[in-house]
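Let's start with one chain on its own, the form predicted on its own, as structure tokens.
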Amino acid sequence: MNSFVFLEKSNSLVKKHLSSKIYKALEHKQTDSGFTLEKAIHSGLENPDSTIGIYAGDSQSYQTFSPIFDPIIQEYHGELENLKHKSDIRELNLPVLDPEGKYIQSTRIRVARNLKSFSFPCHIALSQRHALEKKIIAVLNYLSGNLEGNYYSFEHSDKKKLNQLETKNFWFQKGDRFQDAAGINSDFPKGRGVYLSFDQKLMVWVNEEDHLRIISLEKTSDLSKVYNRLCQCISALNQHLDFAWDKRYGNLTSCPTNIGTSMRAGVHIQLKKLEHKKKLLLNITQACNLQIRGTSGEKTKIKNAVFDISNRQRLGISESGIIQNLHAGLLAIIKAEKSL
């Protein structure tokens, strides 16, 4: 495979599915913005412990390099024959899961979005990144009511204020080595920033792994309230921005694991009894298409019996479907915790 040689210890999906035949068919292709197969798989080549190992440089990547993206998507998201992604972003009215706050400490729901007319973060030039930031800030200024807030540029804002945001985890950090090898960290922190609502319950990260990372959060178990706030923000942004979308794969993101709804909805929940019955907890989460992560996220440990539990499925399901699944799963988990 010429210079594209994966290390023997690599178990990434891109290594598994990039045969010599597919490589030869794609090696000289590029999207209209000049994104190539070499750039797409660079992170996977540099990091043999990559799980996926491929990134999209623009919305066209998913079509131009479909012989490699499609099988990776099929394996990661499951068999999805005759897929036609259906979005369903509508407000819900679900019972509060834990009104006394005995178990659920916080709720957080986020989605990713990329603009159709710009290259994605691993392939975008600095001039385009600044133009994109300017366009997004102008639209964020339209947000009103409980969504109204301020934008903090990492490049130009007061350092003291940025340090306060970082302390409260409102400021996203430079990407990890996987993102760095993909090119996502280029020119950091230029063209990056965070929009924060005055009540600090809505964040919009600009030019992180995707153009926009829209996050609704609060320290309650009111899943509907957190979700409905996110719906309001998405609806407002949709009026002014044209997002990258595919009829099969829904919202197109830098990493193919996030396509579809691009949603991660989850809670921090303390389960002192189920911590000692992890097989039972795993059975409940798997039955409801949920996943368990460490207290501080993926690949971290459980601290003080606090679990991060969120949706596992993002493609082949609607946004409202994810929230309803999560609600049902958390009810079952709390019931099990109480019964032990």
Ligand code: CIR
Second form
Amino acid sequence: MNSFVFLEKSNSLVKKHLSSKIYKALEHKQTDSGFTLEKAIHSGLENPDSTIGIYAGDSQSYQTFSPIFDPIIQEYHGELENLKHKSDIRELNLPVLDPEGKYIQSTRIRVARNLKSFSFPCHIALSQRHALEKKIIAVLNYLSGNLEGNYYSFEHSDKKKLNQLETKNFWFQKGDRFQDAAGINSDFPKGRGVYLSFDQKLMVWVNEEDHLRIISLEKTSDLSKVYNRLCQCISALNQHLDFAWDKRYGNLTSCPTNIGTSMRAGVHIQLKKLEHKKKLLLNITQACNLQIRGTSGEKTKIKNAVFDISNRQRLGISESGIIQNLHAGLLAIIKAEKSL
Ligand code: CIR
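Let's see the other form, the form predicted together with the named molecule, since the form predicted on its own is already up.
Everything in the complex follows now, all chains and molecules, and the chain you saw is the first one.
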């Protein structure tokens, strides 16, 4: 008998793929940092409404527990034969999508990064979280020009001062119940913080779901400008930090949904006409491999006809490929909106 039991109603990918045979083969394995299968699937067991239900505790987890990670990755990201992730963080010069700002209200692109030599956030000890934060702050201090900014520690900054900052709504809170059950919220807010550039167009979240979430954003539709800023930041950080990377899976992240480019590039776009032609909008987004989320993120409602539209694919495509694809898709959406 297994010592794991997923609730009947659970439809998670981990439940689907974790056969007794795989469980038996993995139950006594652990990575060098001591991460186990039990820890990896804890969130999925606690939350029967998980869609995935598994997290990685370090970069080695993807190899040590590959019999369960591989089929989940294949099902989520698609059958990817002879997979070899190719990164292409090359600056682009695409035409501005909506120069008059009639439809697109803002653009936001993020990538996730984890350091190879530290446990991932669901499995990191507080002392290591602090050591990692210190290391990252030292590197963020090298950022210069338009990337220059300040680091705001959630642990040490004056709470009142933090709450007065205009950008506080973009910052991260304690993670949701899925992340909580995984252990990602441990010791919150200790060892966490946000780096913010002086022009407020670049943020780096430290010790959220991943060690770093690098986010470039602005209230325009200039996809290239937002992307190029992100590229500059990634290149600068790459010079000083050794990120967890796999030749098949690219960037290794806490949640297997984010591997590959680890990129989510999207816009908030107001579509007053297409709001009433949801099928047409869905057809275009599907054809262009884009996804729609609610105005305030995943599983939220559409308010005032504002849609959050972003890339669906993260693996088997490069970073520049995602941006070019998003650009083409958004042009098609704006064209459809105009024609109605
Ligand atoms: C689930 O399995 O539903 C949660 N662990 C969340 C999965 C999506 N991952 C993510 O947002 N990074």
